[in-house]
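This document opens with one chain alone, in structure tokens, the form predicted on its own.
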Amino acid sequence: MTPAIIVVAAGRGERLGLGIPKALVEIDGKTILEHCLESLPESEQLIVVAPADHLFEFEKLIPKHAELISGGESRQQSALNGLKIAKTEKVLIHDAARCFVPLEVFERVTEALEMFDAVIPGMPVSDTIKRIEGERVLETVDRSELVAAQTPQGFDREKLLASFDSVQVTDEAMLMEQAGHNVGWVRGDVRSRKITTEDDLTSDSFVGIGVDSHRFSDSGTLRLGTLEIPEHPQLEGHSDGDALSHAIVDALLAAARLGDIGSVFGVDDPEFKGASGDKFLSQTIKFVQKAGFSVINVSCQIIADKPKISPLRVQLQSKLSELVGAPVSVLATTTDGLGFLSDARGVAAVATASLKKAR
């Protein structure tokens, strides 16, 4: 039996400042709630927790099989309201404001619930974290021991119900921790960011396009989008010939108006002889951030007869999204018998990057 899914959507959206509940705010013509519901896996039971005075609007947005109930004064109370009517042994509690979570995160959480009483998805912390007291810095916290919690979070329903008390917490996993239950974590996803303020919805964006192509060599192992693909030889080039990663680098640099991969890294620099796409991407992200930009998303198109991209797409998107720190989509096509790519002599890639300038 699959876990029941409780979507907590009762937030008033006060920090958004738009005067309506956050879940009713639109992105690209659909509400945050609709985006969220479209990203959910199939489940035995779907419960949507909404503001009590907006049930009519929510009822028009949810599927017929979903159960709609009123939330409470706090997120904690809203989650409890949903938990009380859940009928399954295991439950997933998910924030509607994290409306673009990929299916694989739900799958990882559900699978890990076989071993733990509670499971959270989390992302390793990349910033340096300081513990403070007033205006004084007390110490630097070891970030290797930290993850930023996301949702959906999975629970043993009965144990979570027994753990609820009047102490206010920021997520239900904290209740399970305090009760001494076995809480685990799995890797989250950069696409699982929570929409909290208006900056999460709109920003000044800058777009760049990158193109790269390489022909196959007679030896080595193909690396594409930082993935090693053993069935094909390496692409020729001063570095590892990773056309997809190089196209993304050029797109990022172009959007930030920093030049191109040749002018920034040099085409003959011995430091980058045989260097992997990981190295180019990681260094490029540092340059982009230093210039005052953050990445919104990257879209890529691979042009090649081989390798076949569809079996690799999920892995490519996950790895590249992690490296870039933003959603990366990967598509593929062929040249339909035209040009040097038509007889599988090489691989080309086109990437478009969207950045926003820090305010």
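Rigid core here is just the name for the largest C-alpha set that superposes within 1.5 Å across the two forms. Residue numbers count along the first chain shown, from 1. Being a predicted model, the structure only gives us computed values, none of them experimental. Compared with the form predicted together with cytidine-5'-triphosphate:
Core-superposed comparison between the two forms: CA of Glu231 displaced by 2 Å or more. Taking the rigid core as fixed, one finds a CA shift for Arg215 of 2 Å or more between the two forms. Relative to the superposed rigid core, Gly292 undergoes a CA displacement of at least 2 Å between the two forms.
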Contents of the next structure:
Amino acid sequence: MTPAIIVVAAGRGERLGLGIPKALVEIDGKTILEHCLESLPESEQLIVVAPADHLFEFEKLIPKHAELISGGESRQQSALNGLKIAKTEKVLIHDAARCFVPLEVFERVTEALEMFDAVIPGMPVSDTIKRIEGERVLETVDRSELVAAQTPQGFDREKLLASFDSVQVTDEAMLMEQAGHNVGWVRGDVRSRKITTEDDLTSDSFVGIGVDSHRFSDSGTLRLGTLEIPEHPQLEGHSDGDALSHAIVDALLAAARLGDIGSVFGVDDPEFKGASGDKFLSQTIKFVQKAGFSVINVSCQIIADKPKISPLRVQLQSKLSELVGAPVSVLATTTDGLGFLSDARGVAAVATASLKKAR
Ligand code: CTP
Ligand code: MG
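Can I have the other form now, the form predicted together with cytidine-5'-triphosphate, not the form predicted on its own?
Complete assembly follows, chain above in first position.
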């Protein structure tokens, strides 16, 4: 029988300071509670412990089979409320605020519960740890004897219930230690860190740069940033010569470390002969997403004497933003009579893209 999972999510999130319960705070468009629920393994019983005055919002976010109950003033009280309605012999108590725990950690804890009355995932401590008193450092603690406790923590339900008392603890394993039970530990995971302050909400971001230029031909219709601009001839190239789209593609590929437009699409690939900027961009977005990234924004600049970009800016920005799925800003400049762009022989573009890695 798999252990019941009790997700404690009744905290106020005061250190996060956003004025709503932490479990309802969004990361990448999804609440911490939803991320947490997605990371859980299948279980016999799923209990979600929520703040009493927010049950309505929580109800909408949990799966049908989950049981929703109110928490208490302390984490310990919230865990106890959950424990009281758990039916299985073993239970896992898990912080909603650790919403990216890999499945292996649940597996390790559950497996070790065969041998122990309680099991915690722990992370070896890498910093040197000092014991202090006021402003004075008293001593250095032997860190080889320490691990930092994470969740899910596994328990024999009856033994944990019997160990509960009014002493304030920071996790339920502490109650089991104090009652003299056999408590074990397994390896935790860096991804299991608890979201506590605003710093924990920021995810890793990556920046890429792309540059491209093409000369004007003497026929056809200019395509730039996927827009058709009939007053000017097409730019030369294996594809449709859309230097702006190509610069954006390179910036996106660079940020995701996927190579460049030539190596990814092949400069001579017949599939891309005359291909439009839309085609390159939408394919690039698929590659970027497959590699685990989402786009934060793209910023690009056209360097050319013609066409005049200001009348087209709004249209360019909205078309490109839609294709990329994130804000794209388009700027333009001329060259003050310098270089190959000075007499309107071609168009150059430079772009930067910022991506974040999905966890
Ligand atoms: N928790 C709970 N009931 C409480 C307090 C905390 O269920 N009365 C839960 C939180 O929702 C969280 C986990 O215990 O998932 C760990 O607590 P913590 O990180 O301290 O969250 P908050 O109490 O919400 O944050 P803060 O202490 O900053 O207010
Ligand atoms: Mg708290």
